[in-house]
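Here's a solo chain for you in structure tokens, the form predicted on its own.
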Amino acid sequence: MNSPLRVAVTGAAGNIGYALLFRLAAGDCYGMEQPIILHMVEIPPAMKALEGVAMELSDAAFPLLHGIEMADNPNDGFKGVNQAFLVGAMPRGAGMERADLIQANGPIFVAQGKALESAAAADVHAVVVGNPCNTNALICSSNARGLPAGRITAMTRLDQNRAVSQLANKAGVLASDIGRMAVYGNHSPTMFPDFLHATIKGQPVADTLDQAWLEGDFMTTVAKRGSAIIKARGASSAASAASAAIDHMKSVWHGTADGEWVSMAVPSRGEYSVPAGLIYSYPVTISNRAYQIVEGIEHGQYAQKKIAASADELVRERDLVADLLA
């Protein structure tokens, strides 16, 4: 057996961090060969509630938990973690405009990226949940300048999983019957699920599915999938995205498989005229926990404009939170 690798799960007593933890400890994301040191981390407040889960975790008598560590800041949390899955961030109120939600999150980020530099094992790997991941993962990235480029991404496997789940239950087969089926963008309702590309059982999703339905509904639903499921359910997605969390660090740890690309949003260089520098979902390949933007892909007028008006809404992002970026 390997040696324990140190994870860190920030907002850790919340509702997404109590879905994710359990299954890092399970070994879903790993492997059933790596144990884990479990770092928590919360704010002060919620510190009460830490105790409980912890007592959960221990009570799981999980085989591969080697440790739980708890802190209250991510300076203490981060010392020398592997894996870093930033969870916690405030959740978008009634009333709360989306321009509010990055300005109250933004600081959060900034201390947490300081902290990953300053703290966290060297060939560390973080991966932003807590909306709006993309921009938040461009605070915390700018502000741990000392990582390499691409250190710190931010999640869009949500956003292609609800993609595949519709295509899979739109043709009536398995959801691993869908292939390379990417996520343009930022994780809001301006992202591009590129079904042009995407595939059914090795066929192009264009000649299973209707284009009318391709173009209306399934758009529709994949953007907005997040709002239905509060309105059903009183709450916002938290075993769905951890999961795509554990699928996400999952892809880094372990790799894609030949001819196959995720989703993941990275810092972009100008890949497909996204201007460089934002943290933009791209389809991905990955072998060595090192991930390659998958260029080349030929676009259309239709998916060009998608393209560039994810772009466009992350660049007025950037700039609200300039005073953030190091």
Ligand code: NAX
Given for the second form:
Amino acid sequence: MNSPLRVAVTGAAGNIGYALLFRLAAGDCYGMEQPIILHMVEIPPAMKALEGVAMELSDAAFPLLHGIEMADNPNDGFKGVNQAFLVGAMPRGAGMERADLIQANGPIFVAQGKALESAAAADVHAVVVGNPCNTNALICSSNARGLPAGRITAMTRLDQNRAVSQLANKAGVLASDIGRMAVYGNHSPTMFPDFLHATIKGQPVADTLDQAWLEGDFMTTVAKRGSAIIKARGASSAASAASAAIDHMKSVWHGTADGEWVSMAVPSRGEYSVPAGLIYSYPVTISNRAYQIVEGIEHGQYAQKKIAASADELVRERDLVADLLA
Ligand code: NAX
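We have the form predicted on its own; now please give the form predicted in complex with the named molecule.
Complete assembly follows, chain above in first position.
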């Protein structure tokens, strides 16, 4: 058995948190040889609910769960943590524009960036799930400049998983038969799920599936999946988001398989003509807990336009939060 890993989850009393904590404690992310100590971080009004979650975690008697800590602020909550799932944020309310959400949630990530820098372990990796996750990750990393670049990433794995599943269902194959499904850009409807380089059983998707469906229904379904779930369930994606967050950090922790890539929003250094500094989703490979953006993929005009449009949206979001960037 390894020594326990300290894993922070913010928004731990929320919906995604409820699904995520039990998967983490069961060993789904770090494996069955890796005990963890959960640091559950919330805001003061949610602490009572959080105590209930802690009671349930305890009742599950997970062999890998070596401790539970609770905090109502990130400075205490992030003490010594090696991994952080930054989920806690305000969801978009009725009549709220994306710009309102950005301004409401941005300050949360100023405080959390500073706390990660000052309180977390030197090897900390964080994934931002709370929306708008790309721009929140930008704010967070800008306020944690003492950490090596790229330690704070944002989650587009749910979009990748949704795209994989749509392709698999349409082609009548298993999700595991789909390869290299990369999502570019912002976690928003402007994202580009690049079906042109994805594969089915190692062959280009376009060999099996109709181009009109790929450019039409496929793209729309993936982009609007979040709203479709809210409409059907009366609540936003929770278990699938938690599952994607596990996939994201599992890739960071264990690396990617040979020849495979995963989608992750990371700081751009200008790859694919995206302005440097944005937190932009790219296909990446990972080994030794460090990612590498996959470069050299040839994109035609159709893809180039989509990649640029999502970057433009992120530039506009960055402008909106300029006062929160250090
Ligand atoms: P909930 O409203 O159920 O839970 C959010 C929790 O965060 C609440 O318990 C709240 O008290 C807590 N919180 C608020 N501010 C906090 C702070 N400063 N520190 C610590 N905790 C804080 O929302 P939930 O459904 O769990 O969604 C959480 C976030 O994930 C939302 O921003 C949502 O938009 C985002 N999502 C991101 C996805 C992605 O793919 N990146 C997909 C799913 C989800 O929509």
